[in-house]
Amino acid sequence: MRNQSLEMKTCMGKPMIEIEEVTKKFGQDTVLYPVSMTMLAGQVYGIVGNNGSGKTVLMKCICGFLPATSGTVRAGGKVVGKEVDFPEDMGVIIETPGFLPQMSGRKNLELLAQLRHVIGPKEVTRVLQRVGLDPEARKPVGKYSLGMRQRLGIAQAIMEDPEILILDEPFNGLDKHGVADIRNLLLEMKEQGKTILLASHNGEDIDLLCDHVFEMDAGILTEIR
């Protein structure tokens, strides 16, 4: 436990995702322009904007779902698009997760797990647990909430324990009792040493979970505290 705690501390404050003049254009649209920043383990960013503004396909960008147009996105050390497709220590949630509705959460997560073999039933469980769903629980993801839907969501990005983590919009559908468990769960994976990107529209969430905040606004991606 010690020397975790003795590696943790080593690795705050290193770069983990690094962009730099990253722009997107879809033909003639621009919709980002030169983005540049750094964002450092065990730090949380906050990115607002209205709908539309490149918030999204920024988060797209540096995940891989999307080339960029110029520019390059390093996770982790390593080129999205070049020396990765997408990596391999990033949990996403980018709009609507999708799930096969006619299976329970339980065994959704535990199809995704066998992709990689990184965890196992027990991890499964407990992340499940985490996230506030009952792992026994036999009702079909079509069936469930929007809130449920969104917390196993958000089971799905960090059940293998990413350095990363890429959130747009992670509190929809939530009421105030998953808000505020979310974000314990997020301040408790930031003093782990997580690196967090999120995009919410509530200032109350910004302001209590970011170290820095930046505004998109037509693609211009602006730091604003």
The other form holds:
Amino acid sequence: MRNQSLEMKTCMGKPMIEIEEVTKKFGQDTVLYPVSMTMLAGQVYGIVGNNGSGKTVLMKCICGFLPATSGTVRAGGKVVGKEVDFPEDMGVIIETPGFLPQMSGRKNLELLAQLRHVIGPKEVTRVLQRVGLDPEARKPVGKYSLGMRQRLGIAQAIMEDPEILILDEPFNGLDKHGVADIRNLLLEMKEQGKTILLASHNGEDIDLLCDHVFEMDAGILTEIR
Amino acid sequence: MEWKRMVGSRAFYPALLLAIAGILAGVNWPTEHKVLETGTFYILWNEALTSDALVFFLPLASVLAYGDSFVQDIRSSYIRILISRQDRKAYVRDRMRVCMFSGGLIWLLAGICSFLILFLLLFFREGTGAWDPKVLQEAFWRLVRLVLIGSWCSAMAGAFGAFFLSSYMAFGLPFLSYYLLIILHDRYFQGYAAIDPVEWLKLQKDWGDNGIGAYLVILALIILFVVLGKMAMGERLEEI
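Can you now output the form predicted in complex with its partner chain? The one shown was the form predicted on its own.
Whole complex next, starting from this chain.
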């Protein structure tokens, strides 16, 4: 336990993601003007902005889902899209996550867990409980409400205990209790020293959770706190 | 993961039932109530493996199980969850491989199930006598060709689905291509058995020792569509 906290402290402040002059164009439209930021270990970063301002595009560029038109994204020292296809040790939820509709939430997570072989059924049970879903429920995901789907999306993002979390509107579709649960979960993860990038419309979530706050407006990122 | 997903998918069992129905529809069922000759069940099974009914059902059942899985992954955004756990190359390789094998697997299982059904229905009505291993051997190789043609159809489904990003194209174009080849052969190129999928199955022409030519043609087509499918998927996955 002592060693773990010592390790966590030494990791604190280490750059986890470095974004250098990243731009993104779709045809003639520029959706991201040069963006540079460094995300340090153990810090929570928030991005606020209107719909279509470029938050999701930036997050997709960080994950390697979209190639940047220019500039580089480094995660864990490796250039995303060149040295790594997807950053190692990163959990992601971008837009409403899709799952296999005919299978239960648990079955979906178990199948995903088999891709990395890092966790087993016990951890899947634990993570489902952590996000407030019943691990034994057999209901297929196709019959889930938007809130349940969102909880499952968060569960898949955190289930392998990644060091970096990219969460685009994680509170989407959640009711009051759901928002409170997920807020507490993120606070817990912050205390564990995880690096989190969070995009949300809700200023309250951002104020409560984030150490650094940015505003995205028409593709221009500005630090506001 | 891919195999479990395929077997757990909604379309897998209907596809399997369709394939079994396709084989059983081609069985020339005995109508007289008398003791049957020894081996009737596998003789009829062997004949059913090249029947017209099976030829019709072949492209349909082959593509149903997993042909549009790539399209579904993209449309439902499931792809992002997958790509966050395995790189694009690994995804494309696994997807195309399972997509290709899905059609073959459906026909392999359908072949085994129909064999067992015929055994259960007819074996106990047969008289005693010696089995003919040649017929069984012939049926085995027919089943192998059926599995290969099924794989070709499902590889086409994967490639067309990725290229057009459409489930309709994934399901429809293999069927059209299959029939186009049959029509071209029957109407215009009767001397070119190499383009006729029915001939690949029946091997009525000279294909070399043990029909090796037919196997090579089907394998070449499978490889062609796997390569095309991988290219189309790779292109689609650049931006997700």
